[in-house]
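A single chain, nothing else alongside it, follows as structure tokens in the form predicted alone.
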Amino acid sequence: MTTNIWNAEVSRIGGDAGEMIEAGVLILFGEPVPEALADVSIVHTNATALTRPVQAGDRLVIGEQTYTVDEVGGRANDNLTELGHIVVYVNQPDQELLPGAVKASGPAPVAPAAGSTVAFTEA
């Protein structure tokens, strides 16, 4: 059985988010999102509260794709709680881990459909 740590529903994908997603950079942002950031974000709504901090070894599920969380920045859980915001670097082990970011590994990312689920789950 999979236990959710946090989940939300994708409400829209920013017009410029596709290139970021193809490059392995997923920017999650909860509503309301500043328009300047909405263009590059996977915007979500109806987020649940974190049941515990996201940590290495957890899973990130976006639509039909599942990733393993490899590292978590020092502010990532606070930003997710306060803004629904987190940056996920997929398959970029050499990327500097910024405080509000997470590194994850898994399949090549694709844009999720509006209405799909984004969630962090226990491994």
Contents of the next structure:
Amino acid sequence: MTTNIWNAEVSRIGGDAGEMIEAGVLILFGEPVPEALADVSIVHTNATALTRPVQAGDRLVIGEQTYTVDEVGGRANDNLTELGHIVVYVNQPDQELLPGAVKASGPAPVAPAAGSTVAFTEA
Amino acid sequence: MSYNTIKVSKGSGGWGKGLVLTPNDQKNVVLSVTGGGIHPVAAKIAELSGATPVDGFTNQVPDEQVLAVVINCGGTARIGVYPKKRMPTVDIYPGSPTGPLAQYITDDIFVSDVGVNNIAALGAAEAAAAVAADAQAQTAAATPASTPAPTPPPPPQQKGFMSWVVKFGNAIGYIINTLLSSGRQALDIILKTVLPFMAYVGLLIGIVNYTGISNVLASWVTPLASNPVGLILLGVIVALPFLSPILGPGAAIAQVIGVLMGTQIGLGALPVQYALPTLFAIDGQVGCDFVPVGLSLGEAKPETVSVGVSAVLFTRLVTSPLAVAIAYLASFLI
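What's the form predicted in complex with the partner chain like, now that we've got the form predicted alone?
Following is the full complex, with the preceding chain placed first.
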């Protein structure tokens, strides 16, 4: 049984988010979000509170896909709590770890459908 | 509602050459995209410029009304999205161009590591100069922007040797930019602070020498120097806030009385204990002409300068005679 650390429901996908997702960058934002940011983001709603900070080794589930969290930036948990905002760099181990970002590995990312679940779970 | 031009500078770990912002009736919203309401930096920008701070997460504001966007971005989304729309972006964190949108983050539109202390109102003359420079930059920028260019895709992630070359190039660019901007700042200080100060001191010395006011004063106050109470009074006189800036340049009183007392002490006409209190009594005005320049050299804000000058001049009025008294008492220990 996997324990949820945090979960939310995808409400919409921004118009430019597809490009970002193809480049391996998933930007999550919770509602309400300014339109400019929603354009590049996977916007979610009904987020639960974090039960504990996300850390390396946790799983990230977006729609059908599951990723393993490799590294967590210094501000990522704060952003997730305050704004439901986190940036996930998928399969880019060479990328410099930015404070607000999380590096993860797993399948090539695809845009999730609206209504699907996005969650961080304990491994 | 009146609007003011303000300058937002980068913090110590920041990036960007700073933004000059002027609100108008169409563009008067400071959008705080920081979460948790209006960030103090957004509030300060709004307060100084006369614009309205708005929480970007709970309100939708049309882009064309936005004067500046304040973000606390740790890396990817907000740091790129707003510069991409060519909206002036102020980052609370020390970010620099990174992430898939890095190409949009340019130093004319983005500044980072900004604290409340990095925001200042510009004086009218500075504002006019900055706006003129800005207008030029905008016409230059507007020409390519007006052609409907397709949005370039995010640059591919480079690996290995190429990424090393890019990093190396960035580092060199950073060093050259730093040197260039320090040169620019040095010239700026010379032109705007040091040269005007020299002109101002030149004028004061001219007035003092031509009118002989300092020598006249020196001959008036010379009799005071022969007794301790007179020395304290002399200390008060030279430190009078309206006299000290005039007595500073040229140092006539210090020279006239200093030479006189030195000769008297050398002849044995006055006890040697007078030397120390006299030194303090005739030097109470030293530096009083330099205060405004010293403050601007220390990058003090205009308000600090206007308060600081009178503060220093008036404290001199207290410390100068006090120093004489202490020196007088101390000279008994010799």
